[in-house]
Structure formats: C-alpha cells, structure tokens
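One chain comes next, on its own, written as structure tokens: the form predicted on its own.
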Amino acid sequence: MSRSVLFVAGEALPFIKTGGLADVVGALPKALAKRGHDVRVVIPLYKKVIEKFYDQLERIGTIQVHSGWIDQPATYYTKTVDGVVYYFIEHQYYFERDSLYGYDDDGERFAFFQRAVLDMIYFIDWWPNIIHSNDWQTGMIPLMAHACYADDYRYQQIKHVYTIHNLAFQGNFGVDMMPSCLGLDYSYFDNGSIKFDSGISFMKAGIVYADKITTVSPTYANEILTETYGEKMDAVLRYRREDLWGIVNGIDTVTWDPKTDPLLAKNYTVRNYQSGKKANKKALQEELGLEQNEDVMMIGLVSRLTNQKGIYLITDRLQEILGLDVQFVVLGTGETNAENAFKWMESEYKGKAVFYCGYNEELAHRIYAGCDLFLMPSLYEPCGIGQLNAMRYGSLPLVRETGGLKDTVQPFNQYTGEGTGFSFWAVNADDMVYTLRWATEQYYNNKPGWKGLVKNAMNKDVSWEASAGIYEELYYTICNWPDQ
C-alpha cells in the first residue's frame, strides 16, 4: 500500500509566494518525500508562475470542469522538484492576474480551483490516501469530495487534513455561492455546518468536514479556542478540539543556511559567526547608506506592516528606539500609516535608520545575516517564519509571547545563560521598549551572555525534520499505512 499525500494550496515555493503559507507548502512536502512518502502539490497557474517557469512545465491535458453554474476548461501542467511532483491548474481568466487574492470574484475563482483539483485526481488516475488542504482557498475540498462525488467510492476512501495558517482569513462569501459556484444544496447551510453570519465560510467547511485539523503551533492551537483569538470560529473549533493538532512550522534549512547562502557578503557558521556577522553588517551598511560601524547594534525588521504584526507598538516609539545606540533596518510594505511612519524615520535619522518599502527576498537574507537583533512584536502570530530565519543566522529575536513566537523563542535567562532571544508578554509598547533597552544593555555590557545566546539560537533545530515526523504521526492516525 502506498503512502500518498496531495497538498492543495493557494501558493507554494519555489514557484510563488505572498506569505508564510508558501514557505510551508514548499518545505513540508519535501521533508515528507525524504521520509519515503509519495507527496504531490497542486496550486493555480498564476501569471507570475507562467512568466518565470512556463517553459519548464509539462502539459498533461485539458478537461471541462463543472461546479454549479461554472462550466470552464482546466488545463493541467506538472513539474518535479526535489522529489515532489507539482501540478498547476491553468485558467486564463481566473488566475492570470497581477495578484493572487483580493478580487471580488475570489469565491468563484477558488470554487473552480477546488473542483478542478478533485477532477484532476480522476483525470490523472492517482488516488492519494490523504488530501492535505491549506487555508480558506481550499477549505471546501473535504465537503466537496464528500458531497459532489458521493457515488465514487475512490473519493470516499480519501482522508482529509485541513491546516489553518491564519484564522483571520476565512473565505466568507454570500450563500448564493452554494448553487452558483460550489454545486452544493442548501442543506449544508441550513444545518449550520458551513454557515457563517448570514453567508458561508470556506474555512468553516474545512474545520467541520476534515478528518483532522492542524494549525501551525501548539500555543496558537490553544489560543484559537478562545473568544479573544478565535475570530468567531472558537465555538466550532472547541467542538473539534479532540481533532485539532498544533504543529510548529520549520524552515528550509538548505535555502536558509549562513554557511552556504550565496546572497551573503561572507558565509559563516556558529564557530566563526562573530567575524561573519561583522562582515555582513558592514556590507549591509554600505548597501543601504548607513554609517559604517561594525560594532553598533543593528536591529532588523522584515514584516508585513500591519497591526497584527505589532507594527504600531514600534512606530509609536520610534524616537525612543532610535534614541538608543542602535541602527534600524526595516523591510516591508503594508498599511499606509505604517509606511509613512517609517519613511519619516528614515528622513529624520539618516545614516542611522533605513526603510525599504516593498519586499526583496535577497535583501531579507542580508538583513538576517547583518543584524544583531530581530524585532517581531506581533499582537498574534500563528507560527511566524522570521524568528526562525533570524535564529538560524544568529540574529536574536525580540518577540511578544504569543502563538508560535512563544513556542520557538526561549527568553534569555541571565542567571543560567539559557535562551535563544528576548520576549515580553503584554500588548504594550512600554514593555516592548523596556525589553529592547535590556537587550541593548546585554549586547554592549554582557558580551559572554550575548555570545552564548547567539550560539544557542544558531544551534537550535529549526528544520522541518521534527515537525514532519509529527505530521507523519498525524497521518497514521487516520490512514492504515504500513510502517515501511
């Protein structure tokens, strides 16, 4: 018997990325493939994927997809990377746009995508043991497989895992979408299983109909059971709490490796990190027009500039932060007020602070390598990737104790030397600034303690290896897989 999993998502590296979802769907299948599983991934064929990868894709064929009133062709392509087979679903009108999400017809677009995924299984005659769906864009798959293919036992034998990467993005649409785009009758609305307010929720469908639900850290799994973090889904999540697993994310430690990273000015390991980070700091200062000083503490921020990320805790105290003996490098884009605050910071503190408005993956690597401290004071954070990258590169994270940040960053204990970074608990700019002042004090006046922290952080296992093993254990609970 095979051990096969089909990952379905709205994005995946190495092809397309808007957020942490792409990192997970790019790295976890690869880790599972190394463990001997037949792992495949399917995403839409976006405009940006076509521009970069189209000549590398193999065309499989075209079928007509029927979903409610939708009657449209889907063309399938494939490419294998690192032992993982990727599939791409082409539809020019739905997916060849400048952005991935945020359109008025997102419900229709991803209703088509999900039905095209389920039809693809029949078309290519490959029947996975498990379909692992991710976030709202794929939340209807467990229900559609159950309801729309009820007369085909092969679909009914497939088990379903649904991962919540961020509960705040739920895919909520009008109830009229059920007959028009999903091909579902109103009984699923009337019985409350997918009803959300006066409409329907793709994410709620995934929570209700999947065999198991996961989210991306143990602490976040507990937080979303509460009214504070539950985004009006806490009641249904408490109902499914016995099937809810919190599994912390890892990172791709091949791509993110200061020893081999080709984007750095100087490669380094935990053994020679001091000279390596100084060289990268100096190169980053030169690149960004900062004052040349290899000994100054450099703070990095790589983030979406939104309230969720705790950005306003930072912008409200920029004068206090820049009053310290530090340099501050910010990379990101987001809410206008946040962008304007950082633009003001750069103009007011020339040579000491810089703001790159946008996202630049190559620059992000150099920020992780050149900075000493990485700021991540999120109001909530399902898992977070930035703090894992930062530790890998010896940049100590300063985080708020929430979600995956609490699970992955051990706060510094000055008496025992334990820890991998710094943390504070309250949603409070005073507490953040106090912790930042303390971290600055440690950097300048406790060299042995700082050195120990950096070594702890760089030695921490942030790979997918352990987490892939937990996902494997989860799969075994719903599938009668052989041990080998």
The other form holds:
Amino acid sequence: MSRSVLFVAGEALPFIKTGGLADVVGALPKALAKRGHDVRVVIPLYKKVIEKFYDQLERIGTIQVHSGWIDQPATYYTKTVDGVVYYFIEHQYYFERDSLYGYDDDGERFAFFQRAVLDMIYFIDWWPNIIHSNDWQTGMIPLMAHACYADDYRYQQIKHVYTIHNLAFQGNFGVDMMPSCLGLDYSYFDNGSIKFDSGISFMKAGIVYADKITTVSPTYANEILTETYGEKMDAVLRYRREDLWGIVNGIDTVTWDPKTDPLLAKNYTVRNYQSGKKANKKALQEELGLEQNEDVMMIGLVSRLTNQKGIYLITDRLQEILGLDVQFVVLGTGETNAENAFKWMESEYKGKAVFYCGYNEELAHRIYAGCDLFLMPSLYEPCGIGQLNAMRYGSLPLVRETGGLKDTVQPFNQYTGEGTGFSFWAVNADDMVYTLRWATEQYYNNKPGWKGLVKNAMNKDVSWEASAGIYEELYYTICNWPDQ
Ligand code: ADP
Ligand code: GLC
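The block above covers the form predicted on its own; next, return the form predicted together with alpha-D-glucopyranose (GLC).
So here's everything in the complex, that chain up top.
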C-alpha cells in the first residue's frame, strides 16, 4: 500500500545543488515514487532556480505566512519531474540571493521557509502520511507541526522522519528567535529540548521531536554517538539511539551512467572500459591543458575544499604526490588556504597538475570518467556521493575508512583480488601517501589486479534500489504496515 511523503530540504536536483544533499533529494524521492508512493518535494525558490526554470513552473497561489512576528507572503509554484511533484516557495527578499546559505539572517529565512512548508499543506489540501525533513534547514518542522498547529488533528496525525546529512551544520541561533521567528514559547528552551549552549538548535529540535531519525550510512550512525564525531549532539543522539537508522545513500544511476552520459568524449561499459576511459582521459588532458599521455595514472578530486574532506592531508603532501608518475586534476572551491595550495600546485606542475577553482557539474562528469583514481581522504564523511560516482565510472576511490566511505568502498585485497578501491584508517598524511604509492604500483605493475578492481567497482550496485526499500520499511514502521 502506498504512502504519501513530503520531502523538505534546502536543495534538490535537478533544480539546485551545492552538495550531496541535492543529489539525495533529487534521487531518493524518484526511487520511492517508482515503488508506488506519492512523493513530493519542497524547496525554496532561489535566484538560480528562477533564472533556469521559471518559465517551466506553474504558479499555485499566494498566502500570508505568520511565524512569530514574521508576517510575510509566500507564493507557491510547482513542477512535476519523473513522477515526483516539486513545490517551490517564493519570497523575494529571503531567497532570491546569490548563495543558498551563509547569511546572518539564515535563522529567520529558514524559520519562514519551514512555516511556509507547513502552511502549504492546508493551502493545497494535501495531507501526507509523513514529512521527511533533511538537515538543519528543516529541523524545526516536527516541533512546529506539533506546537503551532496543536488544535488541528490533521497536522497531529502526520509522522516525522528527520535525516542528518551532516551533523556539523546545526543551525544554531539565539534564543530570541523563539518568539520572533518561530512563534514558540520559551518552554521548549526551558525544558532543554532545543537548547544548545545558550541558544537554540534547529538540528537538535529535529533529533528530539522526529518520530525517527536517520543518517546516511550505518557507520556514521555509530560514529555520531561518540564524542569524537558527535559535534556536541552525541548525548541527545544516544538518548534517541533506538530510533536512529543508518541508511546508505545511492546515486541516480540514470544521470550517472558512463554508457549513456552525453557529457563524455566516449561512452563505455564495464566491457570496454579500457578504451572508453583512455578516450576520456585524452579528451580531459586536452580540455585542461595537460600533457597528452593515455597511459599515465590520472588522479581526480571533485570536492568542497574544506577540512572535512581531508584536503589538508593532500595539500601538505603535494610535492610527494606529484613526485609520482601521475597527473592530478582538482575541481573544487572552498577555503582560501586550500584554494591557494592548489593554485600553487598548478603553477609549479604545469602539464602535470591542474586546478579548476569553481563549481562545474559537466567537468565533474568528465573527471569521473577520465580518471583512474579518485582521492577522498575525508576526516569524516556521513556518506559521500563522490566515491559512488567514481566507482560507477570505473575510477577507483582512495578513501579514509570513515562513515559512508567505509561502508561503500571495499579495500583491495591483493591475495583474493577482492575490492572496489583503496583505503587507510588513521588521520595521517603518511598513511594516505603510502596507500597512494601502493595504488600507483598496482596501476603500473599489476594490470590484472587493477582490471579486476575496476570491474568490481563498476559492477557494484550504487543505485537507490536497496536503500529506498529500507526507507520504505522505515515509513511502514512509523505509520502502519500495509496489512494492518
Ligand atoms: P558533500 O555533500 O559533503 O559536499 P558528497 O560527496 O556527498 O559531499 O557530494 C558532493 C557532490 O557534489 C558530488 O555529487 C560531487 O560530484 C559534487 N561536487 C562537489 N564539488 C563539486 C564541484 N566543484 N563541481 C561539481 N560538482 C561538485
Ligand atoms: C552531506 C555529507 C555527505 C553526504 C551528503 C548527502 O553533505 O557531507 O557525506 O553524502 O550530505 O547525504
């Protein structure tokens, strides 16, 4: 029996993306819709969405949204893609800005968004069984639904799932936001349920008030119960550990398919990956001004350039890495120190290393296809999408054994030939470089071993199929199994 689910998030493909959250909210609803569920998604109507998609959106209407002292109009738009209905909430001042997040008034902006989402339900008169909220931008929804609509039984019947994609981004704000933007009385602060340090936390509210909490891999679900990875939320997570599920992400295997990807120089499958990857490597070398050499091992990095991603393990050892017989392609943007280090690398190792500073979806596809090895030595990684894309395209991931990287990349066993990549455990640049040297050796001197790894990686199921089934089970757990 089908369930109705409203996904709420700060970003979603195919409309807007800053990271893996958009990949997930773009693909998981589609996979659930395929299983027969009525799945809809709501995000803010950002400037970039307007620029690209405005003509394709259908206007539903405008209502006045009251949230604390906020009294502002929200206009709703909709568009259906692949069986999933998307809604967009328009508010020019709050959302038509150059970036999605990172403003001083983020608390107010997303308080408005969450209240506008809940008001949308009565406005369009569609009452989902479940609201599935994601990350700090939507963490207040379970509490707001209970507290702000207490006398409407239709809201009280809705169940709540809250998914943590990255515990480090918590949406922590001053307590004065409770009356001013959220329309909540201080009791929720006084009883400690959303109190965090001296203020309040959207993330904590999601953890406390959702019926079930999920995060994006089983290993990360365990890690965040510890002080090391818990970002000061470990105690409240331990308190709710019975309701915490770790479900690994998949990827959209239609968009990410080397067999059909229109962005590649040559399409390929696991059968002809060698000629396919060589052609893509040559095209990438030409595109980026690297030396033409189809035999050299090419390392790729597509990432936010932040501490989380283990970027400084790499920048500390650029000379050693580039001392190997490799080429290195870096695509990303982020912290100035990291960007500067890669700019230095590009100028020092002309023809051998290149840094594209920025965000470029198309180039990302070509890097996954052209590279042999994909570097992702994250200090922590809730799941990680990069390594899944890489395996799908036959680029072997070299990862640190943490979170979803540990759950999705099987390290090479040279005795059995098993594995889909390479890994190391300690947060230590020596270990990373050692593993990289070893991988390079396999690439040049153990061709059958490498070939076997690429085959394993490309044959690995990285689709949403299995995980969508687990989310379905979760939904049934909180709102009745079909035969009840
Ligand atoms: P996170 O969400 O923490 O940044 P993930 O690995 O889950 O990390 O997801 C990152 C996603 O964003 C992947 O799909 C990756 O290909 C993409 N990505 C990251 N940086 C860039 C970039 N500079 N240009 C294009 N795509 C990028
Ligand atoms: C976050 C995490 C990343 C995860 C993504 C999607 O951005 O950092 O590990 O893959 O969310 O769940």
